[in-house]
Amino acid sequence: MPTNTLTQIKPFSIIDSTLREGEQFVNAFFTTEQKVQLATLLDEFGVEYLELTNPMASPQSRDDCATIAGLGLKSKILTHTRCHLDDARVAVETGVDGVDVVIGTSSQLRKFSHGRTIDEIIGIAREVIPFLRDSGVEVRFSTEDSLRSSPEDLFRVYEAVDELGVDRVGVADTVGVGSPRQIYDLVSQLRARVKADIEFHGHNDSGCAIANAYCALEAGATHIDTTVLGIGERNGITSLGGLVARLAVVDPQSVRKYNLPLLRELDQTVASMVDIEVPFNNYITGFCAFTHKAGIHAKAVLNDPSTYEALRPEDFGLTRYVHIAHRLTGWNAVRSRAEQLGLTLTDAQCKDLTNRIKTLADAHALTLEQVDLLLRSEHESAVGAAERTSALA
């Protein structure tokens, strides 16, 4: 079973698929300019690979693939294609660094999609993979709907393509049915059977995409597919920020190779492009991610942030926020806010103000501006009283 640390995990790479899987999100209609902007941002963030839509999908997809392949980015540029020689030839012509071929292996997809047997799938792979290797590109061969495929069929295919010299084999939880235990067991068994690197692509239909990706790494996977905000077909796939958050909790050093403060800009940029809001509870960049409200939480966080924060907001170029305009507030939080505003108040005054805030909040919702006005008023009254006392003396 997986452990709770990353001490056994080898170095990994992120394959960001916002420009491929992300295009399958219902609201996504990326222009060439937007694709270039996202590719540049993701490259600056430091993802090792960018995966683009199959150039056979449309003339514009082909042009965009060639455009981004020609940008000279540090990230390697991949495109995702069917396991078909025609697709492979066009992909190579765009100038990409690698081609990710895929074919369904579950009984459902073999019956209702392409209609081929496992032997026929292996036969097609024996045509496509040598062509790609001879073309000098990196080659990944992935089964589609891996979790609903027969393990015997999967391993037959993986071992066959491994013998052909693919760089990576891919495990795809295409409909998001896998659990962390299932992913760990499958990747562990695959790791014992093939020499190639292992890539994991996990959908989030049942809420396990990030956990599954993490367990894939623990089991020996070397590459994880992500998208910004997790956008993609249906409920999307492993979120880039979510994967980073999971890894940062157990091994901060493992994600320091990335430009972490760019996460916020990436999330906001993609959200704007696909006409959604960054979720309030989004990993790292949601507006509630580093917000503390309950009095007992606020006191502890003010003394030592690690008491209620598994991640350090400053690592991501962010700051924590202690919310005080509510009935749950505590006087330590009120005192901290006064100090932020440069106001001098005694502990007794802070405690009195806390009671007044609670009373007001029980009657109606408060804003931070209203609470700040109370603090300033108390401070000015105290200063005025001190000046009058001094004048009389």
Given for the second form:
Amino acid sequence: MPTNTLTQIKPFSIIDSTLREGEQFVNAFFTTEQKVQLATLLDEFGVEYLELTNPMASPQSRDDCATIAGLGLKSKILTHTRCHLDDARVAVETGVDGVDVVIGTSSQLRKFSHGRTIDEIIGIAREVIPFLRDSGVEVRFSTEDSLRSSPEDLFRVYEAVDELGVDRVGVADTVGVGSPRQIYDLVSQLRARVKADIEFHGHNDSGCAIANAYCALEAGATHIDTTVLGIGERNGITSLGGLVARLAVVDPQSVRKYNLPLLRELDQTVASMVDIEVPFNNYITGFCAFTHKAGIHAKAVLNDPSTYEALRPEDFGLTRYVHIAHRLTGWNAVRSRAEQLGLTLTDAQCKDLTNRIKTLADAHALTLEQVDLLLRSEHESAVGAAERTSALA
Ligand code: HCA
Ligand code: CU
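Next up, the form predicted together with 3-hydroxy-3-carboxy-adipic acid. The previous block was the form predicted on its own.
And the full complex, kicking off with our chain again.
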């Protein structure tokens, strides 16, 4: 199949966890006002769900959860809790639409975290899930560290909670060890065994978080966890913009439901709240995501941007930039810059200027301002020469 053939992505929802997983990012400290600002912005962007920190974490977390649940946003509000009746009760009292319950199933977590057997886990689920269902909230049950749990244990737990009527089961790659193929296989098997929707939550420790989320969707997952810029515990999870970029190159229609031009504001807002820069290589909103440099690229992009752009900057309210002040530049790009500046130069002049730019750039770094100055002075001397000729005539 040619790689430019678009595939249709099946319906899916984004659960943005910037206000839960994102709060676990080392620099994150969100005030109530900031949480409300982020929740409102994410709602405007159009994510289907927002996941908030466990109200049992602290008194302020509990108040903030109730505040955001009371904002009347279009996004459904979820909170995240341990698989425990005490947590479940408090979660329901905050007025959220749904509760994301999690418990570790890997031998590491069973031994070093909560110390329970698989039978005990199923036993607690039998208390917590019916309570939540009777309270009228959406229920998701996820197995922390799914990728390092034995498949046999995992499926026993998933099938038991499916029987109990959860709305979603969650696969969590808690330490970011899963590969796209592993995620595809695990989610496919799960799809065949449960009726519930399937959520995927993937950490990025080994750089697969976006690819894994995408493969989870291909295998039948219906919900993906993201955070703005991917912030979270350690180096974080699938980023909202990264997932959108991945889906947009495959099926642009699949992300039209979101207010895409808000992505830049979301990334910049979160970056400033947690005191980091938006990374240069960030999907869509990195400063050079739509910058073209080499002369060959620039020429083709000026003819038709799709030659070197899989994503259209205008879909995200952004513009492309052709960088010309360097030794790899080409005369088509230089001519285009002259046109942008409203300068009339012949092709021969543009070619000559290109050679001069290359020679200068070989000696030292150039700025666009310096190149513009060259173009302008060439233009002025050409105009001056033309005026002198006509004065003589
Ligand atoms: C964590 C827990 C979690 C939970 C994911 C989920 C994970 O490490 O704090 O609820 O599905 O990565 O396992 O974020
Ligand atoms: Cu996590």
